[in-house]
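Only one chain is given next, in structure tokens, and it is the form predicted alone.
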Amino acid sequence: MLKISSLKKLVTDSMAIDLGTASTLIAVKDRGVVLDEPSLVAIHEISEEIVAFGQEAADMEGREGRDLVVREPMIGGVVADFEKTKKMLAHFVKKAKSGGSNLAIQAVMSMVSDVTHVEQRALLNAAEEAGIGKVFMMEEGLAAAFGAGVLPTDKRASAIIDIGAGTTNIAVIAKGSVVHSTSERYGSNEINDVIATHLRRHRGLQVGAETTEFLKTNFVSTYLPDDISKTIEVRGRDVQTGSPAAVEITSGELYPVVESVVRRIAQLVKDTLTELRPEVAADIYDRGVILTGGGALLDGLDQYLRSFINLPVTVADEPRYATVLGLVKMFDDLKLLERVARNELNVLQNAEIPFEA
């Protein structure tokens, strides 16, 4: 005899999906994070067929075969290529299932706060075509807040700064609702771009995505480094001759390049905090801000922000997973899920999207 609880597990998989520019994270109720892969697809240029997804596609990037190209179907946290996003999501959902292909799946998905109706419909349709029966959409900032430990019952305000690869989301939450939010289609990927541009223009070296990602996560500091003479050898292709080449760079050389990006994010935070109502501002003055998202892991970012906005800055325990863990918590409190997702349903119905309640 099957116990009722195990029977329930057979009937539905409740999934939380954080479909990001750089990574797709999926958590399943009672199982935690089950999938963490790059949001990439490898395509055969002639047949347009997808030959690899996620990590497998990432392993090919920069070293693709002759007719292969690696693409990001999501840009700035929204669907850039519907067909490829749909196939990628279907692949990831299938991978994350707890077995048996006849499981009904319900999912809660995150979206950036300034998402348009068209972008939202694309996300929803991609989810439905990936075989998800019931989809709830939820604001990323609210999910990140719950994932970072903010309680939906807390009446005092908390500020969450979620820095992804393609977006920066700032959300101020009180009593389980968003009281103020700002979103920019601008994130830590900009650091990769400015590093690559600097090396090309000033050092005559062309480098790939893998190299810039390595420099961003292991070498540069977003806060003035203690030792600006620390060096690293960077290898790539000489711009003039096209031959393989290498240059030595210092952390002091890259700091101002990276700081230009970080300053823009910090300025966005500062500007947003000037738009709050007095009581909310008082709460944030006491509590400071919480950093989530992959960008929160950038070396020295919390220090930089602290000195820029003159407020306490803390990094969430698992910043990359804050949003997806916040989303999956929703299945423990369905009333709360109905409340936070409900405001979107009218929007979706107005956008003529079939939604089965």
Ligand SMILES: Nc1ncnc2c1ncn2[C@@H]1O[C@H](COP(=O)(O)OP(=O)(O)OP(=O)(O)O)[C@@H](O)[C@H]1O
Contents of the next structure:
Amino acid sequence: MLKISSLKKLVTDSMAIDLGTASTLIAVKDRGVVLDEPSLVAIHEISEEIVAFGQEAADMEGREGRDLVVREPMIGGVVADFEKTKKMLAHFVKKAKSGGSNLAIQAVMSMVSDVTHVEQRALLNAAEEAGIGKVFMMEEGLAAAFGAGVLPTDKRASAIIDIGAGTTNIAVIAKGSVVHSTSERYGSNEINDVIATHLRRHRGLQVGAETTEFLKTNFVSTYLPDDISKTIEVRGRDVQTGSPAAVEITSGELYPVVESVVRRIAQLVKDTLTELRPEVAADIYDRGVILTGGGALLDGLDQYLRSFINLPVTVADEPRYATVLGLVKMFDDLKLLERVARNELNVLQNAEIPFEA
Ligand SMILES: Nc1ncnc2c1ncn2[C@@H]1O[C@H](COP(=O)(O)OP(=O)(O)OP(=O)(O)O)[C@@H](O)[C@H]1O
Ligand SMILES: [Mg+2]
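Output the structure of the form predicted together with the named molecule; the preceding block shows the form predicted alone.
Every chain and every other molecule in the complex is listed next, the one we just looked at coming first.
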């Protein structure tokens, strides 16, 4: 159990960090979100040295110079490359620090609910090596709920569906505790993948990440558009000849491709909602579900889910920021942080002496 006294300091020099698959967000008490950058690094292939982080690395993606390659150190919400995650986090933390304070900072971070001990330890060690003095971890679903406005004192249940880039996390919360959760390492990036695969296999065109992201955020939707023959020209590389090329695609053509991913996510939500105890189910029947995460911004996703589960669906005000805003709220309520912090880290760090108090 963490002691309040050790938490007091948190308020003065503290950060909330949401280290996501797609983006890293940092918020500071009373200042809100101070950093919002892609979770990317650009690496020199031969020296393995990192030459750019975040937005700067993203701007190179797909058009990297010779010898350079852009990588995601986090995959599916967990650390995929320890060294790169650590360096990226250190870079972002330094950038977010105000006034060059030399104090060892402390942070609250989120983690996916089904995180393994090994994955959790990797995240913790990355944070420690990035120069964060003390790390408190809490479940992403709980943070997203608080960020979306669910009150920790509310005794009735709320359901939060966070659709991130690499994960979908469903959490049912009551009285500031998770009463049920499911999480799958499957998220909005799956849509980019199916669009790219469709174009390659059926239209003979290879496209880059920027193109699929543009199509996802500007062209596709979860409902069959009124005008299914609305077209867009997509450019890339011809699969057969290798030459620069373009094809015309229609919204009707991409609709079923995208729908297959959305249906799988909706099915996960539906299945999870059948696993609730009666009183909890009754609360959710009244209140419906809240969507958070960048994936919630997909055009028509809320309507799709509403008709799939037959319950009210609302999108949080700033869905991409819900988790980090929930994390930063913990600094206003240290008692709550003390209760929700999953600091098995002490246990983890002393893994070889498991029975020590
Ligand atoms: N306007 C939009 N329409 C559709 N999708 C969007 C939109 N804006 C962002 N996204 C998608 O949201 C995802 C990023 O969401 P978010 O920032 O919540 O992910 P993350 O927290 O980094 O990932 P995770 O929680 O899985 O680790 C990306 O897949 C991105 O393409
Ligand atoms: Mg996230």
